[in-house]
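Next up is one chain by itself, shown in structure tokens, the form predicted alone.
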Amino acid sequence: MAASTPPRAGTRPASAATLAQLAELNQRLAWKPAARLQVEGLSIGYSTLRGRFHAVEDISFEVPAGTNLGLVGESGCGKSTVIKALMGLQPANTSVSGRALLDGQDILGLDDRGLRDIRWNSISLITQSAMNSLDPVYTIGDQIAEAIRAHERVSRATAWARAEEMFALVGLPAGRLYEFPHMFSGGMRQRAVIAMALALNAGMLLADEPTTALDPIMQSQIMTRIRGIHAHMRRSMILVTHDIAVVAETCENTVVMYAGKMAESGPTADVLERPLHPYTMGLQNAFPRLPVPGAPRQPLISIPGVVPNLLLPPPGCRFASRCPFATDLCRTTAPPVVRHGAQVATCHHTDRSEEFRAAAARPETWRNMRGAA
């Protein structure tokens, strides 16, 4: 990449020819259609000395064209993993299988030629570290035209235009183009990465927890931003965060999931107000809600117990050691996938998740392990 940049905003305007193929971009891009993801049987394994790490299995699920799936859970549970592995961005020692279509294309397991080909221009990535996924010795506007420049054949000067107008979309100044990642907030690189995801207006966003590194208010002002930008382009996206307020908000469809599996999926609001699995019944009583006047305040109730050792996962369901309701048959036989309505969950109990429900909303109920069963 040339180190050198265009001439700093305002002090030359644009010539009548890169306005005009800035005019072409801008519409070429503006036709892309959102884009649909299946997710077929997941897997995904690390090799290590201790033997095989299994991070990530049989994993289904689908983004329809146009909508946000939250994928929720807590840290370690793979998350971040699947979208890496949409990216190809798993290191050399990963095992890989199953498959993942976007707009019907086989994405898993593409060579370089076929990642560069789909980066950026079909599928994106917002990750969680704005600084490590930005080139210290390059300048954001290099960057972005750069990455621009890769899939449209356009002059720099347009390449630049159309990086300007994504930063006036993400609400920075087009001089800070000229600038370099270290002279940036953490919200402000937060902003440019996100601008660099929608240069080319892929038609499916990954934003792998795009607050994790920020404080409450930027956290705040940078949802706020991707959910217009989202409501203003109408992408596709996969957020994958731990907070469950930010998927009520933002997202139609929510996947939970635990210890490398899917625990549940369906409607935000079915898996949300109508939970199926206990761990996600679990997850809602730690998470603080807005008291009701003249009712009594909800206690936060925290989950006991610590994640399964995936070097050697347990037989039964992996959370069968931390859930208040398991039975025998939890701890030695592997739950299947049990269907309600537009809900999935992988319980042997989902029959009875309404008693599991109201047994979930009393702390003495996940004091006291097996007493609920």
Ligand SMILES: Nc1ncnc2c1ncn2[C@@H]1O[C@H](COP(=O)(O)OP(=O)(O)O)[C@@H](O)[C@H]1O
Contents of the next structure:
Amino acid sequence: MAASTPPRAGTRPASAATLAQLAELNQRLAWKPAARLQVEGLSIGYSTLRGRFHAVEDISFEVPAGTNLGLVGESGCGKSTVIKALMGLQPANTSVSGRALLDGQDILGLDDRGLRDIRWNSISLITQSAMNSLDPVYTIGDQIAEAIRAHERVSRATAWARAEEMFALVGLPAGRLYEFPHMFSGGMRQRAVIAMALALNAGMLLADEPTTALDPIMQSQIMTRIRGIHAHMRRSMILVTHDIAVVAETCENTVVMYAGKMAESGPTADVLERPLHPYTMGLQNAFPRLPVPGAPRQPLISIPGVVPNLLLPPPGCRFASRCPFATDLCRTTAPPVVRHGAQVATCHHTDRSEEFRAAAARPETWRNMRGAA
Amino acid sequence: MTDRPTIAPDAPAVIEARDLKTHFQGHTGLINAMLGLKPPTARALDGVDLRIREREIVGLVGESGCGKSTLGMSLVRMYQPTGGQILYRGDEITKAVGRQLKDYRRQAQIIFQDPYSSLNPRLTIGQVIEEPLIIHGIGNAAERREKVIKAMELVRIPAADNIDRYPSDLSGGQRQRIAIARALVLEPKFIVADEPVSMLDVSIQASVLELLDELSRDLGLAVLYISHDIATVGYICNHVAVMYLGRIVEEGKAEDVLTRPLHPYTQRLMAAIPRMDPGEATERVELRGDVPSPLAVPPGCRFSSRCPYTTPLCEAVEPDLSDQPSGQRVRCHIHDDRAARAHPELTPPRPGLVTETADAGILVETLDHA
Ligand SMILES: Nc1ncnc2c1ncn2[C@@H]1O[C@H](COP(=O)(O)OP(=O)(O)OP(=O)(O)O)[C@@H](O)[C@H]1O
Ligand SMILES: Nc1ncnc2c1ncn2[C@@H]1O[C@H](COP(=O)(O)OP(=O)(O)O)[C@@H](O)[C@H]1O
Ligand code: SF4
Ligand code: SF4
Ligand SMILES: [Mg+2]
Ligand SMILES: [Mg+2]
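Let's see the other form, the form predicted together with this ligand, since the form predicted alone is already up.
So here's everything in the complex, that chain up top.
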């Protein structure tokens, strides 16, 4: 690492030419339309020492232009795998099939050049571990400015000025653009990555657990920024999180994944208030809520068992070993995708969802499952 | 996991901290050494009073870096406090050494956040749980095995199937239960659980919280539960303490602190938590900036650099904890006029009155310049 501390100067005064170019750049970026993304039949297979397996199987969803989609589910169920494939970041030897149309263009089969063209520019990413998206040997400012210059023909000074604006947007002082990633605290790094992801005002933002592991104040600061920027500029976003309260606040639509498959999807209000799939009901119950003044404490109910081994997926419904409502049919036959209005669920018994919802709210329903898994 | 058992206010404390301080000595840089300057001191834990009684779970919340883990580590004597006292069942153990310290460490255990790295991967689960017994020279092999099996039963991991497996064969939730079994095998009376579920999926964290709740009831354990996830605190805690920059700024019954917070910091901490109503992103007053460094603790109220109600009194005089009619204890001049009466020349803060001193960028940020 560099031995000397980089200058902790504030903003360099920008020249009139830079300011003019910056105004032009900002205008051009502001005109970018929000993107629409249609994912159809997406399957992703990893090859490992112990064999090949599908980490994601036949997922379909749509993100209408200017809306946010929440992607939720337990860890290991394939959320990051979907996001990486959309960015073309899957490891070698990964098989990807299906289509992902970004404003009509399939982005799954793109070559390196094609990927370079869309990354940051049309589709950008905030990852789970901000440190991995930053290069430790360059200053943060250089990294943002270079990302801008890779797509826009502007001077270095203009790109830097835009980076300063982005830093202001995420609440970081411009002087800190001169610092290296290791000099930032976890929360500041996460904000720097957000600044980078927003720098080119891409029509589609992928945010993979942008606030997991941060304290509540930091989480709220970062989500408020992401949300504010998105609402203001009418961008589209896929937000991966296991915090369903954040989804409830942020996303118009929600996809619930379980063991590589789509369990349920639809408008967030419907999915969270009237879930059709028992897994969604289980996630709802397990999610801790703040106490309500005067009301008795609600029980917190865990979902017994664990996600099945994807190398040897069970024959019927993948949730059957943990589902309190599983029938023989569930254990032998893969459930169909059933549509109820705008809501879709992969379950044999969606017609009994009302009865299930009532039962799922009782701790005994899940407790009696113990030992089954 | 429903309402917690009520704890008599005069029940004796299992563990008690009195004005407890743990300061860390920074490194002396070369220049400082040449100038003869003392290295800076990090006042990570700076005067905390806390009591935890039998069957009581006390929640400890606050931003990253406010000193929660330092308090937990100091209470179990993994850090040596630099001031104040720790009483275990009335006996002072703050400076205990040798035999007395070893005895205390049997009674006071800590569980950490990361169930993936906190268990030695080369030991079987049985060996992992047995290890503390060996360290403390307890029992012969057969007796130890019996204790291990009993501890595994307590955490609901069937011993027969699992005792000879390795931690890597288990899920995160199961590993965290093994870590709890390891802490329980010594039959402690006090447990610090430092973010025990924050690395676990919501679907399984409930089972670990439920377990802590049951153990405290059944074994009469006193538990300090440290967490960023304030909603979980509402489920298992009797009492909640909110820390800011090394001190407790508010404490009281869990319901009161979580639903009717009085301290401006607690109010903002609670407002930061997302609510479950779809589409209802509450307009939040954002708390700007970071917790000041414990190397440079501001004079006066520690929250004054971020508080919207700050006045000259706040910046000059640190408030004491004061008892409120609602039962909470709060460290803020708005709720305690003793300092204002002692310093009539300094303007005191008033409820809801956002001050000019504070207005410099603390309040609502508009994103108009986006
Ligand atoms: N061994 C140490 N030496 C020097 N400073 C320390 C040491 N341990 C902690 N600190 C400092 O003390 C302060 C409190 O740290 P602590 O780990 O107690 O925070 P915390 O509240 O547990 O935070 P988090 O929520 O991130 O776990 C921090 O500023 C930290 O940098
Ligand atoms: N590079 C990889 N090679 C092989 N398996 C992987 C790889 N990345 C993820 N997996 C596996 O794919 C599944 C889905 O993982 P991931 O998409 O990271 O889940 P999530 O983001 O929902 O937690 C898991 O079983 C995980 O272990
Ligand atoms: S298909 Fe059967 S096992 Fe699967 S979620 Fe529906 S009811 Fe449960
Ligand atoms: S009003 Fe004053 S004393 Fe109370 S929290 Fe704010 S700064 Fe501190
Ligand atoms: Mg992931
Ligand atoms: Mg900590």
